[in-house]
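Single chain ahead, written as structure tokens, the form predicted on its own.
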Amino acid sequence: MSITSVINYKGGVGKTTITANLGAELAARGRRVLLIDLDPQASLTFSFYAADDWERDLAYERTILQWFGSVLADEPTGPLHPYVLTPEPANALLPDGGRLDLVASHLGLVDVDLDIAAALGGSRFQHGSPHFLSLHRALADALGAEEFAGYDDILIDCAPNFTMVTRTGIVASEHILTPARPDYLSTLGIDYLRSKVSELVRDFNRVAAPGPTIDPQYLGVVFTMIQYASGGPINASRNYMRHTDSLEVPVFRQTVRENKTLFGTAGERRLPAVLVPNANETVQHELRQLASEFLARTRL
């Protein structure tokens, strides 16, 4: 099983775009795929559920919020599972033997760090509480629960911060991808957000030694949302996308291009833009070279 943190400091870099399509193809090949949303914005969850559904269905049982919850208690943490849900629309065009699961947010989630914060003796994540590692490893342990053994692929979709609930994303994964467009801001963060990934790595495994330590792997930056004239990306992508050699960062060969008609109503499909039926060709290709190389590089 491999477990990848989708992460970048700026929002609207096509985060989830990524990670729901990327997830979708995998899944599409036949693998066994778990999204987990831990972005209080839901974008992910909106992605495969009507807001209506949400609220009618999800938003006070079925979330993560409410697991949060159980880990927060004084009681034993409850287990992940049971929040599984196995979106219809989607996995109706995948294969035999493919699958994709989801852990759907909340707009409340929002509130969980304030918590955390608190259980850990103030706004810094103090590393002498003793609640340090149980809750940095939250996530991590509910994922070594058995019943999600059979997942070929997880894929977390963190919030655009570097709080508490991102952390346990960072700590539960062997792997890091970041999506980001070619623009300034998008890419402004990038080496900061290693520094904030190398930061938390050398912090828990000071704390956790001489038990077990975390190593999670940056598997580079995906660039996403490129513009096209008739000779390839513009001259603007071009040199941002150039800016990330000097930060000698890895990065995907694969681009994804800019469509805002197949992009921008899925949502509304309830399916990711690779499983569209009779789409953009072009773009769908190139979804499906990303997982390819996505493979590549997470079997390395």
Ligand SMILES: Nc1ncnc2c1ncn2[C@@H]1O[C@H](COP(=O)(O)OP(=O)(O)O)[C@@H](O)[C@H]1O
Given for the second form:
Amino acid sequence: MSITSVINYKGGVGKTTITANLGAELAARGRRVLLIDLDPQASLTFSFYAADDWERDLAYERTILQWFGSVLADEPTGPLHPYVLTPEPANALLPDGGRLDLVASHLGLVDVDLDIAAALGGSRFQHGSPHFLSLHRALADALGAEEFAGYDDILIDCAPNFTMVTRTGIVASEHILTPARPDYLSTLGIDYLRSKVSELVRDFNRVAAPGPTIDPQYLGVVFTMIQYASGGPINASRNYMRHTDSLEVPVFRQTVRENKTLFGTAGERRLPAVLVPNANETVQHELRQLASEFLARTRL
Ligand SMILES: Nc1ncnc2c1ncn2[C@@H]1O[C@H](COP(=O)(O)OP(=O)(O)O)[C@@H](O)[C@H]1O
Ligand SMILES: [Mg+2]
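Okay, that is the form predicted on its own; can I get the form predicted together with the named molecule now?
Once more the chain from above appears, this time first in line as the rest of the complex follows.
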């Protein structure tokens, strides 16, 4: 099993879209995939469930909010597997053996996030707190339960911040994947993200040693929403993609182009774009290639 956090400090760069489509393509290849929505904006959740259905069936009892509530309130923390959903219609299109599960999110996660920070004695996540390790490890520990052993891939869609909920995602992950648009602001945050992750790893390992430590690896930056003119990416995009050569982060060879029609209609259908039948769009091919490169990189 491999666990990957999808994160960038910038919103609107395609994190959720990459998470949903990468997961969907891996499941379409017969793999068992779990998506976890850690973003209070819940875009990943709403790409699989209509807002009305979410409100009626999920909001009060079946989202990560209730589980994080138990992280704060219960000793020991409650299990995570009761919150796992299997969204239709995406799963109806998968081959035998393939599975695309989801842990849904909730806007109320913002408040829980603040409560967890408070339980650590403030916003700087003091290492001296007796709860430092258990709170940071909450998601990692929950995913260690035998109910999750059957998944091949777990993808965590993180909010564009580095608060406690996001930190539990990073601590649980062996890999980090960073979608970015090829523009200045999207790439600016990448160095900052790297320094925040390094800081977290150092702090966590100092407290955790001699117990299990963490060492999440950068799979790389995936450039998304690339605008094409006749023949190739527009010049501005090309220049920024070249700029990342100097960032010392790996960059995926495969990029994902902008396609407003397909991503727009995919949302209404509650289907990741890569699963939309008979679309015959170049971007679907790119998403499949991206999944192949992802698998190759996670196996390195
Ligand atoms: N390749 C693409 N082409 C066109 N629109 C896209 C593409 N990728 C994402 N989008 C759209 O851009 C918006 C932001 O994407 P999203 O994945 O939600 O970003 P993030 O999770 O980083 O905030 C969404 O409306 C999404 O449908
Ligand atoms: Mg998102």
